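Next comes just one chain, in structure tokens: the form predicted alone.
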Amino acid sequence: MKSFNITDELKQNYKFLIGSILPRPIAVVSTLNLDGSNNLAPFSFFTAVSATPMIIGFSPLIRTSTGKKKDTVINIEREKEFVVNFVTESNMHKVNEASAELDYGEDEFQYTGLNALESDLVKARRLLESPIQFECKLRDILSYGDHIGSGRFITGEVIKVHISEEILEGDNRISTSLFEPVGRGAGNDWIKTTDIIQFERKMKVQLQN
């Protein structure tokens, strides 16, 4: 086994993170720009945080090319809200196009050919092509620096959930096989959930039952 001391060497640290923590779910975050146009961007540093209240979190890094905060962060700081959409096998190619570094105010929905859908409780639009959409109000932003490679952990409280009936089974259970989610791996790797293995969890009480 080869061991490494952790330093401030960005490429090494980033390589270890994205090569170890996988497959990573992808938050496709939609926000409003200052002029009311749409911003849409995928983030693979993304997780669930709490069930009650329903909290999700994602971590945008400082932009490598400019050393500045990403447009998503700027918009959330101002608007205090956002929508989290999800990547599937059917939308992944266009979602990947949304990772392009466009000029601020250029609409990623229009750029990618994806479609914006009005939300019910927030001003940010939902992604029509996502079978699940979380409307969120900002809870917290934790900053870990303002240099290239540093990140912010942004948490949002989910205030409304939209789920396509086509991926629901039984008592509003989301079917993984019908959902067809896609995650990120190392480098340019994307990972499909085509092979599903089931194990019974050993907890006395299981919320998913």
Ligand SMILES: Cc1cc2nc3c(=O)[nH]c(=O)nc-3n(C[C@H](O)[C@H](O)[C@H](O)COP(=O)(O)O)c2cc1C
Contents of the next structure:
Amino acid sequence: MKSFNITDELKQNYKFLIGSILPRPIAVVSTLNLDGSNNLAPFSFFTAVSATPMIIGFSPLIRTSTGKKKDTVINIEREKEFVVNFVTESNMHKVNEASAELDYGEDEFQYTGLNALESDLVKARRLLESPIQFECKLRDILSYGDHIGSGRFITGEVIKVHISEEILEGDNRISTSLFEPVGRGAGNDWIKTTDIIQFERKMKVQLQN
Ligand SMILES: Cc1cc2nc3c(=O)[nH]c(=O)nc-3n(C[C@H](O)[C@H](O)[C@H](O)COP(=O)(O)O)c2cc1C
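Which structure goes with the form predicted in complex with the named molecule, now that we have seen the form predicted alone?
Okay, now the whole complex, with that chain kicking things off.
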């Protein structure tokens, strides 16, 4: 086994993170630009944080090419709200295009040909092509620095959930095989969820039967 002391070497740290923590789910975050147009970007440093209150978190890093905050962060700091949409086999190619580094204010929905839907409780719009959309209010921004590669952990309280009937079965249960979520691996790898195995759960009380 090879062991490594951790330094500030960005490339190595990043490689260890994305090679170890996988498959990562992907949040496709939509926010409102200053002029009311839409911003859309995928983030795979993304996780569930709390069930009640219902909190999710994701982490944009300071941009490598400019040393500046990403547009998503600028918009969330100002608007205090956003929508988390999800990646599936049918929208993944266009979602990848949405990660392009456009100038601030350029609309990634228009750029990619994806469609925006008005939300019910927040001004940021939803991604029509995503079968699940979470409308979120900002809860926290934890900053780990202002240098290239440093992250901000942004948490949001989910205040409204939209789910396509096409992926629901029984008692509002989301079917993974109908949802067809896609995750992120290391490098250019993306991971489909087509090979599912099951284990009996060992907790005394189950939240889901
Ligand atoms: C699948 C995928 C996952 C990504 N995950 C992250 C991430 O977790 N954190 C991050 O800072 N950038 C991530 N990126 C890169 C951002 O999407 C990219 O920098 C984008 O331009 C940010 O957009 P914005 O400036 O509109 O916020 C990811 C890109 C892809 C394609």
